[in-house]
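The chain below stands alone and is given in structure tokens; this is the form predicted on its own.
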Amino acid sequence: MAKAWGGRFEGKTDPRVETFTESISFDARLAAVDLCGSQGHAKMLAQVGLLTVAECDAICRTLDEIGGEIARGEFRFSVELEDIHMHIESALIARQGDVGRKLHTGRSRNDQVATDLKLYIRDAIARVDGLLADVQRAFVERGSGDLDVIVPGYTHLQRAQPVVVVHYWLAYCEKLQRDRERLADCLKRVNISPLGAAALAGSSLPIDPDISAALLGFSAPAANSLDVSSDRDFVIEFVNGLALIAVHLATWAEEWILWSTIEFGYLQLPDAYTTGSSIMPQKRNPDVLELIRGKSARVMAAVPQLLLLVKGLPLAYNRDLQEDKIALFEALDTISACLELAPAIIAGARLNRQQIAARLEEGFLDATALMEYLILKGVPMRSAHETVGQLVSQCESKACRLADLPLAALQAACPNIMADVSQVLGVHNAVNALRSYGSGGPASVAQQLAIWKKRLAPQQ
């Protein structure tokens, strides 16, 4: 097959080089956006007079035919044609002759590839945002039924203060919302059209990048052709956003893996997302959550891979950039698979309410509430902290709770303590005492749950 760049060369390419340099094995998935970008470019060429309307129609019609063949699996790929861009152009030329040869007028593979990647990532942002919203809805939809469940909140994996369990669900909604906002912000930089930059210097032909940008739904054309040819910031930014999603999913997976152990016993995972052991018949393994936690490493690893790829490259295009797609596709495929499974796991998990309640009073979860009670009675914070610490030490020596200490013992530690201290002692009183905005108390959590329900409701 003739090379698009073969006019300069007399000898044939070493077959090993063709195998080494091909990218069709992984960039074939760009076919749809390459066809879209080429049709936008052709329509711009027609509007500025570099193609006739009939030529543009013939090109767009043939590109649609090629796209149909690719979608149906009828299109033949070959390493000799290197990448998806040359496959489509070669097929167009084979069917349209000189008309097909005009498509690449005023365009290089450099700005073509950048355009394809931006179109692809733009679509990917929309898909990932939808998957993130599905995970958020799964947490919110189970929220109303879980409002009566109180669990320990932890720091350093040690029991700290009690919270309504829905506070945990909404914490993940907040994290995923930041992920969505990051992707939305990334979209602003993705949505700048590279078309018109050509190889690196633009073109002497009367092309109009504003037209092609508008046709393809970009907000504006890029202002510097040299920058366009080398820029992969938008790929790195997008993948970095995926890496943070992976961090949040791994944190959730780790927490629910712990919660599903006999040692915690907080929840039971649905059968469809757990597996057994080949030798131990009693086992119920959280394999899907473990793989979500494990696969997050693939997504995170894509960020340094891309940073190292572009580090030190001179302006403008360098063939190194062909490798960006491998990291991009791997990260996107992995995070998408994780997000697709998460909602069903969240919806299907069952809280072990009795087991949670049976141990809820362990760990002095009301200690901070008692300290804040003393602060309200006029005791300086550090003094209140020390007093409650001493009372906890007494309870440990007596194997009792703070609420079990007689009022006289409490007053011996601090005369500011009155009979109304009973209103903050015990886990239920302690959690009900939480009142600050965004806190884990029942009123605050119910308020935030209502806000999330409204936020995630389908748009009319």
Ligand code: ARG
Given for the second form:
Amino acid sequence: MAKAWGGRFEGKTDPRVETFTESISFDARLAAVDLCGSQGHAKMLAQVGLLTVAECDAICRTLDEIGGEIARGEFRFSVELEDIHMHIESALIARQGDVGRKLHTGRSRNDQVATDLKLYIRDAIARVDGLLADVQRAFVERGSGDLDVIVPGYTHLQRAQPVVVVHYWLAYCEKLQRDRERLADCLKRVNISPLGAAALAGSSLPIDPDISAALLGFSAPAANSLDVSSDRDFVIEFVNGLALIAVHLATWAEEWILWSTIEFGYLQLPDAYTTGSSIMPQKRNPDVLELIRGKSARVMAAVPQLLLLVKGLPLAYNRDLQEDKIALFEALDTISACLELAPAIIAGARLNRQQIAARLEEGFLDATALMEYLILKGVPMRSAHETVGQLVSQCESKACRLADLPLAALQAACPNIMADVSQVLGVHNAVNALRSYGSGGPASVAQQLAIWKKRLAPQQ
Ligand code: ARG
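Now show me the form predicted together with arginine; what you just gave was the form predicted on its own.
In what comes next, the whole complex appears, and the chain from above leads the way.
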């Protein structure tokens, strides 16, 4: 097969080089955006008079036909044609002859591939945003039913202070909201059109990058052809955004793995998302959550992979850049698979209310509430801290709770303690006492849940 760039060559390409340099095995998935980008480019060429309207129509129609064949799996791919751009262009030329040979006017594969990637990532941002919203919705939807469940909040994985369990659900929502905002911000830079940069220097032809940018829904054409044809910042930003989603999902997965152990006993994961053991009949393993945690490595690894790929590359296009798609697609596919499974796990998990409640009074979850009570009674914070520490130590030696100490013992430790101390002791009092904005107390959490419901309601 003759190469599109074969004019200056006499010898044939070594077949091993074809295999080594091809990207069609992984960039075929850019077909739809490549066709779309080419149609935008062709329409621009027609508007500036570099194609006739009839030529442009023939090109666009044929590109649609090719797109249909690719979508139906009827299109033949071959490594000799290197990449998706060459496949589509040579199919166009095979069908349209000289008219097809005009499509690449004022364009290079360098601005073409950058355009494809931007169109692809633009769609991907919309899809991932939707998946993130589905996960948030799953937490919010189960929230109303969980408002009466109090759990220990942990620091250092040690029992710390009580919170309404929905505070956990909304904590994940906040993290995923930042992920959505990061992607939305990334979109601003994705949405600058590379078309017009051509190989690296622009073109002497009367092309109009404003037109192709507008036709493809970009906010503007790039102001520097050298920059935009070498720029992969947007891929790295996007994948970095995915990596943070992976961090958040891994945290959630890890917590729910712990919460579903007998040691914690807080959660029962849905049958459909747990698996058994091939040898131990009683086992119920959280494999899906473990793999969400495990697969996060692939997403995170794509960030250093891309940074290493671009580090030290001179301007403008270098073939190294072809490898960007490997990391991009791996990260995107992996995070998408995780996000797609998460809502059903969230919706289907059952809280073991009785088991959680049975051990809630262990671990002095009300100690901080008692300390804050003392502060309100005029005791300096550090002294209050020390007093409560001593009381906890007394309780430990007597194997009792703070609430079990007689008032006289409390007053012996600190004369500022009054009978109303009973209103802050015990986990329920302690959680009800939480009142600051953003806190894990029932009033604050209910207020935040209402805000989340409104935020996630489908836009009219
Ligand atoms: N397959 C190439 C890539 O993905 C397309 C650009 C090739 N450009 C070139 N001048 N060889 O990066």
